[in-house]
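A single chain, nothing else alongside it, follows as structure tokens in the form predicted alone.
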Amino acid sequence: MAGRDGDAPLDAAFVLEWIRELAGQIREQRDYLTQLDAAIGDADHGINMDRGFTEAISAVPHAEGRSPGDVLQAVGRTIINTVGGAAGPLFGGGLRSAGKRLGEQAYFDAEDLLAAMRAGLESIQGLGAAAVGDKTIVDAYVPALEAFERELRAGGDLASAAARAREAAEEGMRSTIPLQARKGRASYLGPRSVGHQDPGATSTALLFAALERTARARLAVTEERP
């Protein structure tokens, strides 16, 4: 599919740099990761989702061959399997559900890519059954979709709609720092849950960072071509 207003269309070497950018950042913070969730879960997040992430990578190691849609649900199914706790489910199956929405087709767009977005957040929070305000994943999740909606509808590129997602995905982050867990692990700790960053969201955050940085890649390569 075409891209929108010059944008060049996307396709699998696309998501694999995506999944890439996001795998470097999870294991720059890992540590820090796992820290967050040392104070309200197993303190094995940051280890968990660096250990999956990596598996991920070695298991798709290149995009020839595939579709963007078969390298995201790769990429989901081996989260799923190697990330432990309730993260590996979550992410692995979001990814894996934004995979099955781009299908088989060769490209895709920035459209294209919301919806399968949205298809992800679907799964998280078909399995999760968390909503904004339970101090989880959905809290970075639900506003980043928003933001990257508004921005396509205002006439913005992926690069651009990418960079309001990432900024409103980390204001949902921070979001989370006065809530009382309602879902999950945290949950079981009550009042004691407040005052602390859920890890969830917080790699959902990052998640969304990586999209913006590989979007900005990606367009700069395309405004070098002449």
Given for the second form:
Amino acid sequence: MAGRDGDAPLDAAFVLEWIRELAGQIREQRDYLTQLDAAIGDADHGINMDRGFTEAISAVPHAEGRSPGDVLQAVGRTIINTVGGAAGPLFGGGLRSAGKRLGEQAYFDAEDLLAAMRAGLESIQGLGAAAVGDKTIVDAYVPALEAFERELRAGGDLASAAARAREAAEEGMRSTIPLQARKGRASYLGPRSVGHQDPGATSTALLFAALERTARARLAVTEERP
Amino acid sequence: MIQSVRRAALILKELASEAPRLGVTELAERVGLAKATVYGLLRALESEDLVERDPASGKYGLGPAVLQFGNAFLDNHELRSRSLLWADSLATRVMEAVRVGVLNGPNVLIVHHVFRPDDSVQILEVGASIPWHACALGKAIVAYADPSHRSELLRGELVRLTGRTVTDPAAIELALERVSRDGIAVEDQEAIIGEAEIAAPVFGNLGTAVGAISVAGPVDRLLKDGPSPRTVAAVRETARGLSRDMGAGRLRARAR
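In place of the form predicted alone, output the structure of the form predicted together with the partner chain.
What follows is the whole complex; the chain from before opens it.
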């Protein structure tokens, strides 16, 4: 599993660090996310996501006795149950499916993570039936996974793959600004949805930004070891 | 003369479908007319406030007179005006958002929308167009449409808005039969993830469905353990009262 340098096997603690990092970023960006949602939605995305991830962290206080997949599934379930609207089932369902894909194994690597994230995307697209260009989560998620895989194939490690994924997700997030929404309540606005960044795509970019940070932190720790 | 009316309408529709504004050249390309022709039409429309030109960019957008048209359309809409009080009291009764819609081609046009009375921020959905098969309003109306109209709609394009949108005509037809049996249409996250709707048809004096009224809200409140009986009863009673106001006769009542 741990093939390349700086590609130590990942464990449940890594997953939990990632989710905590994400929760922290969502907390920081809460008002911004809500503000984005006020333009084309119910002005509750930041508040809901913050509540959900805060709840998820207290539902999974530590990783002991849990597999990485189990941590993701527990977090996903909590998000589904606490975040209202479309964001709960989409984000929570995505994390839960990713966790299911990781299964019961105690360790995983970047390839496993790619497969898990892909399962998450399938769940999101199965539920929402959205494609790239519809002005949704998918606009950030799809290019992020493509960039992640490209970097792995080019020999990159988890941290650099996560960095490429974050860049692609942010680009995808910005690409939603000129789009007219074709899914969700924002689509009821028709042309009035143009000119606003999609809140879901913005949260998705945070997911990959948190992954990059967590992977870099883990890399730093690994390199310090003799 | 008639041709220029058609061309002007084409320009207005193009401006309505595109945000932000369009320049004369872009607009001419989109409607397939000469630049000079489009310019002339824009000047005429501008003098009537139907379009306006942004002085900074020189580009055109819809003008303020269009808003008055929209409002006049809504004000003159009989179902909408008769539904105002009914919709308000329904929203208060169930503490959820209420929508009133009519069929417009293959879509339901929302002509009235009362926010969920809880002070939360909500988007006004008046003017929104929702594919008929993906919302309870549409199913309620089409279930009572005449058979030829119904099969025409079932033969049309049935887009998938979510993973739960039913797009198989046979399955939709079955659902419509249930609707006409129960007098109630239910939608479970078929238009928007996390959202549900319970609707009943509103009849006019000809005995056909002129539209429908619904309660729309989070699926975990509306459809927890199946459609909430309280909400179903409230929607049904409201639709009946509104139908009476719309002139639905006793004939209809006896037939049901």
